[in-house]
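Here you get one chain, nothing else, as structure tokens; it is the form predicted on its own.
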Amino acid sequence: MPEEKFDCIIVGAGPAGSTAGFLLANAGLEVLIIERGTFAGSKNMTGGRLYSHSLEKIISDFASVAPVERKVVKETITMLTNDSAVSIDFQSQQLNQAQKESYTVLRADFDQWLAGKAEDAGAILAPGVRVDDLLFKDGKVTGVIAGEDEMEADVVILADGVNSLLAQKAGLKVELKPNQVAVGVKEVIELPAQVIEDRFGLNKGEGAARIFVGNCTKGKIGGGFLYTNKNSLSLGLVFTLADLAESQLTVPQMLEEFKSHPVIKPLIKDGKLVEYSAHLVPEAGLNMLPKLYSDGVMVVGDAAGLVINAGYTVRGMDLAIASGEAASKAIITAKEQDDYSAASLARYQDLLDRSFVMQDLKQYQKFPEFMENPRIFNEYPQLVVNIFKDMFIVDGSPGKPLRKKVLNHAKQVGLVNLLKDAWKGVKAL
């Protein structure tokens, strides 16, 4: 390990790590990227969802050369009972559109070419090492700890992940609470691309993501999430910490049954299992965020609480990547005026500020507290069901016009009830 001390260190190798590191690499700066994982993205179990509209403005047309699965192409919102399903498709020419795609990624794979251009740009990259903790001098953060090793740095980003206890050491947030965090449990499932292609009805290339409500969860707060990749599928669920407590099931045995469900097992029919993981989500968006900075040191990414739970779609990474841009700048700024202070980097605060990252915070940060209602995820599910039963399911009874039928359903949740939700979840959008 060199001995002299650099310009910035990061720790961890993620989205946003590897992207600050990439920028500062190559803008002249001595950067050193820590590890803990065996190898970038090693330690990365997430689904796997791509917006590239950040990292494009970085790397223009990175997709013809990083390790991306399939362009999604389609888009589908399954609300579950216990036996039946209710799809919303949504297909359109704009997802191709640049800066306006999404891909399925497979983390290992993309992180380990992200964290490959942040070396090739300069910065040196040291896996396998874990950071115990922080060095300080007169309250300043001026290094890490890993080890017997002590190793100095003008100034330090801290991309560790969700559970961040350096951030904690540093002063920058308070240990996390069950209802800010989501248990995320995932299963990568191979199957041949063909396969693939012809159950989701994509063309070579082309990928599907779903998300689910409902019985996935057994009515508890969370969803499901299917990924098409290119010769696999990742399938999930993800559960409100201070929610799961309460399930009478565990979270393998509700993956099991999500399994099981008569619309996902045809997805996965003949499928080899290769992979099973699970990970902590940010989930309370605005409301979680920690200070990001302090004399010496920066938070980012996940570590800083980086998340969008909108319902319909769940966005990390490309948050992640802006806030690696955004301190990277910041860094740059405090270089040249030789002052890694917190007034000097609150830079960073500004850049975020005026970037999407807390513009969409601020625009769903009512988002979460909605989404604890916990008839989004039994009596709406069912409700919606039962309309379509009415609608489709043809034996030979007397008909009643459907307007009664809605009626008579939506009496069961209560209209009340119906128009309170209705009202709230607009102002929470």
Given for the second form:
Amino acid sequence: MPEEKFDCIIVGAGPAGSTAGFLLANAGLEVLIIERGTFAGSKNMTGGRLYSHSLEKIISDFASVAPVERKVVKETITMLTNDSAVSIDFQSQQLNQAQKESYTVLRADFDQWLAGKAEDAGAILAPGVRVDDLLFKDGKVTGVIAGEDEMEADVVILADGVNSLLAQKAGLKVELKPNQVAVGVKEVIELPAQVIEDRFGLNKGEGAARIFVGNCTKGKIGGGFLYTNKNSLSLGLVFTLADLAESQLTVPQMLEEFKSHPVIKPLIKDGKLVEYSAHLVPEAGLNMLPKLYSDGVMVVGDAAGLVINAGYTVRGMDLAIASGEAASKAIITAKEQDDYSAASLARYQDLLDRSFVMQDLKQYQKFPEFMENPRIFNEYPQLVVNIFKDMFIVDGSPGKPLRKKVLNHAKQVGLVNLLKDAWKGVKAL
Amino acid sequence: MKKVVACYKWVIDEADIRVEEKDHSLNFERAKYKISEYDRNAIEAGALLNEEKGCEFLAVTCGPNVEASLKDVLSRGPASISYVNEEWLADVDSSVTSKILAGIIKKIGNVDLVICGEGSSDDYSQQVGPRLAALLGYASVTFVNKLDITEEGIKVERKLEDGVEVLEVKGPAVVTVLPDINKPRIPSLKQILAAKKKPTEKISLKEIGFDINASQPKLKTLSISGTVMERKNMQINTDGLSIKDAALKLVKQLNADGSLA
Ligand SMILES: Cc1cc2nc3c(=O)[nH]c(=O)nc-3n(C[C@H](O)[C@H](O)[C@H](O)COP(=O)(O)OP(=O)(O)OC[C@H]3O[C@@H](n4cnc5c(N)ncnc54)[C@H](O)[C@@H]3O)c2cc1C
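The structure above corresponds to the form predicted on its own; please provide the structure of the form predicted together with its partner chain.
To see the whole picture, the full complex is given below, headed by that same chain.
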């Protein structure tokens, strides 16, 4: 029986895979997307914020049709200690401008929509199927193996997420090391829309993004996040995996403590827990960049480690989408020239190099190292909180001039340390 | 070649239904649909008769929004699906459902064996199979946990409360199957791809001579509410109680609650 053969098989219907599938099918290629979840997005998690720019270029005004939750109009960074917090709020009309805006999303809905767009464009989606291995011929990838079935394609895109075993099998990367990944945990907590809007000071449909540093991770490298969805909050923590081994608390315990922090507690009051999930985040950026392509195969999104983890916030979806786009462009050219060799697929790397993806990754290359300084998660939040305590807590003891107050606290961390860290921070960025 | 038809219902996944705390009403907001649990077994039974006995195997369904089910079901074995898709079928009882299914099966014609799940995951009325048998003039066999087609006829095993009954059925029959009859497959990649090429037939009520006015549902659902288990949320081992004392305290509490009686 003559076997069916596809132009392209994509493994994984996350944002990277579905974007590539959509663009390739639109260009008239025969595309098969294989997803192990019972539907796209069924097992996927993210913090919750999609920076719109990269998808906007592909599907303009997507937010008016896609199941996005809320447009983020209010950004808050909060430094936490045991019992106190200092927050900085940012609100700007610029957060509202096309391509600069960001939306909170829930993956079960969003991924299904994006995979649906790929299907509408003509891609075939096969959910509930796990790809176990790759087919090789003369050292070239020629297809995939799923259970008993083999399926051939001119090119295979690996969009299978952070722990891409297939990229290892293709010889593109080696096994992840603990210091290259962080672990994220998240709860989705349901609350009525009106309560969310009142609690976070939002107009109807608007959203808030809050990030937390300091006590939320018990001084470990990482941070907390809270995003408002339509009828729920996404609340979670991200930590460096290597750091976690030394922690006294388990991850669920940390999340419980975070939830009962006096600053967080009222924000989630009366909310109902509807979902709990945990996931790895690639965080070594360029320092863990695999080979992005080889004969008949390329790797995109989290599978390629294309994530910026700035410690307190994670950005991966916009990079995943852009990498899916770059891969599809390279394949469209490869198809025209009927050449799926590594030399031809190298165009993918070129496109990425010239895009924001590699440029942003370069910019943040030293950042993980900088963030690995424990002072950032211990001393500095305490320092800032202490300064504010002196300014705002009036208990009848004689006041000191502000300059002195600040200096006193800074001395505790060590002025030299402070300056050194500040300089490193500036350089890292 | 024997012709086998499996009936299935496309139901709300009960795992997605939430019971509201305040009034125990059901919240379907996040609910997704799935093939009713035992109907998966019915479909699998048909698929096996096709693969092992060379029977022709088709599926039928009716309901609101059943088009969403077609791909999934086709990847599980049937050569095609004939269906009636009508919004108002959301609120009908088993009498209406079985009339429509009987209409579709008659339209297919010459069906030797109809397989249904013992009951649906949502209403579990256990009526559609036997009613279908009556409407089609077929034999009716319930509680089936083994099924085979031989030259002589249909051979079944019925699992009863305290025993097993083995039967041979002459002529066409409707059987309703239990979940332990088989293990429904997880469709493979090739089965999923093959499903995309299989035909489906959308059937109108007119084609099967179904008269809405003459066939109004006889049952009307007034309300459905969840039962909620209230937790007492008591912690026994408080204030550094020793394990022994905590155990004694627990036994005392369970006795007081009547849980050990
Ligand atoms: C806690 C946390 C918070 C985050 N916050 C944000 C944020 O706010 N903003 C942001 O932009 N990014 C965030 N990210 C990162 C973002 O979620 C990822 O970068 C993004 O999901 C990557 O998309 P992807 O398509 O490459 O991979 P994924 O979304 O991981 O998709 C991979 C898909 O492949 C499937 N798959 C895997 N293996 C196989 C196989 N063998 N066969 C078939 N299918 C397979 C999976 O089921 C999955 O659907 C966060 C991540 C975490 C963990």
